[in-house]
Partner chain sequence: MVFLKKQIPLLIALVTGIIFIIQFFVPHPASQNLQAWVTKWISIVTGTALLLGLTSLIYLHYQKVKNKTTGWGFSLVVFLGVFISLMAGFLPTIINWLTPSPVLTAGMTKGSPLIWIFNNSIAPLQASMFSLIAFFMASASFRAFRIKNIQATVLLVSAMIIMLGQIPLGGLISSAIPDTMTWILTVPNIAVRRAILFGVTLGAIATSLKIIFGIEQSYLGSK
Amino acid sequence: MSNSKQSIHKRYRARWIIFALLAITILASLFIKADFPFPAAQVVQNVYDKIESLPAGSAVVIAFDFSPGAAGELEPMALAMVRHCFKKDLRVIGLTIWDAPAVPIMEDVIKQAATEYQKKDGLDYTLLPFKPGLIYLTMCQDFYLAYPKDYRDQPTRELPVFHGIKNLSDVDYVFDIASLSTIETWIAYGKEKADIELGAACTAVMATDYYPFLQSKQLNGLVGGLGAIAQYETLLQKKERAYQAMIPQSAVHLLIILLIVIGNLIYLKQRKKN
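Now give the single chain's structure, the form predicted on its own.
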């Protein structure tokens, strides 16, 4: 066998060894219980601290502005945020402005958390129907004009969950969970118009776009991607979907680092030999 053929054969064999190691690592991480540390970044900590600082009975708007295609990454954050609010006895107002298919996700998430914490619809939380467009401007003027009825067709003025709320300025915190460009719209038509405190969560590929808004204090915090959501779950001491999904990823990242180190050691050894 010629040297070129031997070289091709070695590369082919090495490739399959790497694939096998990746498969073994992923399977092992799924079955072996490992406690990976996920220390929270400051931007994630800021969101958590804001919820912790709110007194019981405060009103929080959670915007479910993500498509079903992004639910695998962002739904765990939605559940963690609603759980945190209910744990602190905060009132939750759920809505979605840019994605009608997010309404069933919003309903499932809020009702799951409400069952866990024994919260009542209309008293501790409410879900608002899908309203497209610049409904922000109407909310800044009159919440009841923007949403005269909730998803159950009940008049919002009569719901205890809206007690003390006339417009968006009366809300204590707004948190947008986005897979679209809704965070900028909340900043332009919510933060700037109503002077609200605004936080956000988004997919990992979007996160870097919003750091300028963190520096300008237009966002008080940002949970960007599954890794950051795992950090939030760790802070909340509810290590569930995001945390569990990050364990195989972390294990594979460690394997890749190890393979890079081994590859460089082999290269240096061959170079020294030559």
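None of these values were measured; they are calculated from a predicted model. Residue numbers count along the first chain shown, from 1. Think of the rigid core as the biggest set of C-alphas that the two forms share within 1.5 Å after superposition. Compared with the form predicted together with its partner chain:
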Given for the second form:
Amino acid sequence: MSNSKQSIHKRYRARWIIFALLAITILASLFIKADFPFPAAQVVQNVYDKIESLPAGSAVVIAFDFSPGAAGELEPMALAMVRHCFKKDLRVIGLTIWDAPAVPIMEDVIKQAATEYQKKDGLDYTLLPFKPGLIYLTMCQDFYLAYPKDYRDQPTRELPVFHGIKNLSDVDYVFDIASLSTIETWIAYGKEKADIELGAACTAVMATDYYPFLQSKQLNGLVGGLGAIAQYETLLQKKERAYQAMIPQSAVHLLIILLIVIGNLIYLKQRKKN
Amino acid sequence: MVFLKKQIPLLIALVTGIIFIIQFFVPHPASQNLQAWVTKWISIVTGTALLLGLTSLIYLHYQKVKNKTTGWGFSLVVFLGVFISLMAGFLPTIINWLTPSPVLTAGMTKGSPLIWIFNNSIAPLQASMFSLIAFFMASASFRAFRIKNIQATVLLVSAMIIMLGQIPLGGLISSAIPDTMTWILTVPNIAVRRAILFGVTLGAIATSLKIIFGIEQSYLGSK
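Having displayed the form predicted on its own, please output the structure of the form predicted together with its partner chain.
Let's see the whole complex now, leading with the same chain.
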């Protein structure tokens, strides 16, 4: 076997060993049950405090702007946020600016929480259909122009959940759960146009992008990634999917750190040899 | 023809561009109504663009099947997916029209065939694709994260602190780990991100102005 073929073979072998190690680590860690403290970061605490500060009956828009691919990471946040709103007797208006596939996720999440807290469709919450384009601008002007009907084809103007709401400025809090760049558009067209209070949740890889908006107060808080969602669940005292996922995630992070250390030790050894 | 192909689109870009820059800052009802009217049009155009995208996708895969290019079999899977999804969307509605009372759940509501497809194929497939990232990241970090120089060492140490800070174990080892993670995210990260944001935004403004004033014409198909 030539040297180049040997090298390729070696590289493929190393890759498969890493893949197998990762799979074993994830599977093994799924069987571990543990209770651990996980204090919330300030940016997560800010979102929680905002919901806590809202008086009963306040209206919260929750935007489900994430794809099914990111549902594993962001659906627990959606559920935690809807639960928190219902626990505080807030009105929930669910919508999606991203794409139609987010609608069934939104329906599942809101209905699950509504059943738990015995909330009524049209009175305590509503779901709005997917609308493409810059619907934020119309919402800033007139909510009923943007969404004349809810997902069940009922006129939104007649729904008690919309009582006292004419446009986006009348909403007490907007929370965007995003796996794409909708947070920026919510800031540009929602926050800046309608002067709304805006918070967001996103995948861990996206979180670093939004820290400048926290400093500029265009976002009041940020729940970035599964770790931050687990912190939110801890604050809510509903330790569920995100909190339980912390054990496999911790195991994988530790494995990656270990792999980096081993990789560097091999690299240093080779460098010394050469 | 040149007038229709070039001058008219340039004129539309110039007029609408200037109108909507001004409109954004004018809170008068007339200005708001204009914006609402145009937003409706944007929704219609976006919806039509989705239809155009589907047509383009079908044409592209038809060409692949026709010319029997490498992997043409996958194009048949695309056709099958499109056909099944269209049937799942249209059939319940058609059946409900033909019967005196609705017998099937239609559209994107719970219990409809489209939602069944969504829950049993789109959601798990997308989640699987997303999960694969973990495997490639683990492999890449082993092979590429090397302390070759000071910059690479700083990057590696920062990554390790962030990875530890994101999990409960980091705080259990030392409270300094999540604190350092917060510092990295709120000081150096913000500085760099803000610089990138400013750069990108200034670039977007410059490009928009170039399009509005007809300097940038690549969207017309010219080089």
